[in-house]
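For reference, the chain that follows is the form predicted on its own, supplied as structure tokens.
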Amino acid sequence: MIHLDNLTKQYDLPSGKAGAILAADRLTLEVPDGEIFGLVGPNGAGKTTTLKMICGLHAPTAGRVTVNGIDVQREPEEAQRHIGYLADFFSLYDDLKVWEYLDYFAHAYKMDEGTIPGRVDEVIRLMNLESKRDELISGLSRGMKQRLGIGRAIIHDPPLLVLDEPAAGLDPKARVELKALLKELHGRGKTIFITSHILADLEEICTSIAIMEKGRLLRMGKLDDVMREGKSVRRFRIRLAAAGFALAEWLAARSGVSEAVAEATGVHFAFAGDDLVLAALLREIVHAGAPVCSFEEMTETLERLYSRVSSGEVM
């Protein structure tokens, strides 16, 4: 569905600055059909750039963008037709009714006059904005103006759903309720690129990543591969009945443990070995008279996974 081919975006320095910021450097990317795709990475990691020169809005100073195996440079009109774009921020009019407003967007587009209104009664059901179909913009809240927004991005119904952090300013309901509309979507066929800093939504929706900074892609690829990659070591944590025992210090001096942090109640560690190896460290853990209470896997989050591999830890 999306393909980057060394995609290179060049911003110059203000006058009277020597050199230039790489917002994106020699972006290599395929995205099949059918993907919920995170772009994940800090404030300046290029990623809205990225996004719009997905969309056509930023010409690339190198490399190419193609959307369902249209040439977006090349042929922009056409590429449109399979996108739909909703921007971090958006403009909405006020003035406007819910449906008069899809009912535009669906003209902006041009599609068949004969079509317009049942599409628009059609995502107006979908975005579950019937109660909300008469009333003007300015009464809604954010998360139904989100809806409304990414409403808006598919009345023409794209192949392509591209959102820029869709799930900033909203309360925790409404972003529960923008996690089922895009697994909705998705099952209807949409394929979703989107970028958010709030890991732990991408994790529950994403089928893959990629992990971006400073205009690079540092980790790509499925879900689960990326999770899995370079994970040369477990972490596991273990708590503790009562303080008084220096777990932390007496973990620090076996072979295969490393990081070992005191928490309040335990510690949490790294560990190299295998299964068996890891049996026979908690029974010494046990001999040596810690009051083991409860031990654990830490299983890998996004978050985790993001902080080290931005930190240099794991590339």
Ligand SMILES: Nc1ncnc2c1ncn2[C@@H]1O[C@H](COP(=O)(O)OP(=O)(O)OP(=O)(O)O)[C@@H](O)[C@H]1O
Second form
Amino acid sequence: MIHLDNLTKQYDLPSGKAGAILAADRLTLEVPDGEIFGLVGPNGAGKTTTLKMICGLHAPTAGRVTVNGIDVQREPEEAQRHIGYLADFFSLYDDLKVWEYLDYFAHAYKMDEGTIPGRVDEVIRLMNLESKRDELISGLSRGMKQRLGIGRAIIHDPPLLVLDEPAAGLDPKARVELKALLKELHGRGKTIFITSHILADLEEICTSIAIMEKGRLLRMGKLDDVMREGKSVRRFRIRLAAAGFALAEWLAARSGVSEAVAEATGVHFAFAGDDLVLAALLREIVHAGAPVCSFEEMTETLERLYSRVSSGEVM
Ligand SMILES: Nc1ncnc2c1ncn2[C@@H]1O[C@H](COP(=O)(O)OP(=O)(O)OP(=O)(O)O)[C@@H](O)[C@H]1O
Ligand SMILES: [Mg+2]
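To test you: the structure above is the form predicted on its own. What is the structure of the form predicted in complex with the named molecule?
Let's see the whole complex now, leading with the same chain.
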């Protein structure tokens, strides 16, 4: 669905200063149909720049983007028929009613006149905005506005949705609703390309991710593969029923154990070794008199993966 080939964007520094900012540095990436693809990275990584090039809103300095086989730079209008784009900061027309707003964009996309009223109502239903259909946009909550923005992006029924930080500024309930909506759209066959630095949000819905920093892609692939990659060391957490046993110090002296960190009610540590060695270690801990009341492997979160990757630990 999306193909980036050595996509590069260089911004000149403000006049008078020498040098340039390499916001996207030879990005090569393939997003197959039917993926929910998450682009993760800190502020300034180049996510928005990349999205804008995918949507034909920024011209690349070098390289190429195709969407659904269409060269975005050569045929931007044709490509945009296949793309629904929601910008990170988008404005809605406060003095329009919800249905009028969608109707306006349906016309802007030059949709077939006869199909517009039906499509507007379908999108309103899909976005769960039926009760607000005839209300002014100014009276919508932030989460509703976000859904309306997504509704606008899909009004022309594009196969690809490109969403820049759609979860930003939403409360937990609106986030859950957003995730449900994206899953629903995915279920209806849409390919979704989404950015966020709220990694937990991507983790739940994305099929694949790429990690971006300083204009470069550090890692990409199926979510599970990226999470597993470079992970020969596992982390475990032990909780103790009572204080008084200096388990962190005790562990620090064992082979295979690294980074033993004391916590209020126990310890967590990194461990390199197979399950049999691990079982032996646990037996030893108990024999040594530590009042173990729980022992668990800590699952890797995207948060931790991200910090491992960007610190170069798994490069
Ligand atoms: N129009 C522009 N002119 C000059 N430099 C720009 C422009 N747009 C972005 N940049 C620079 O390019 C780099 C990447 O910015 P970009 O907005 O793509 O990052 P981002 O990953 O979307 O960040 P955020 O998480 O803050 O949205 C930054 O250093 C930024 O200052
Ligand atoms: Mg951005």
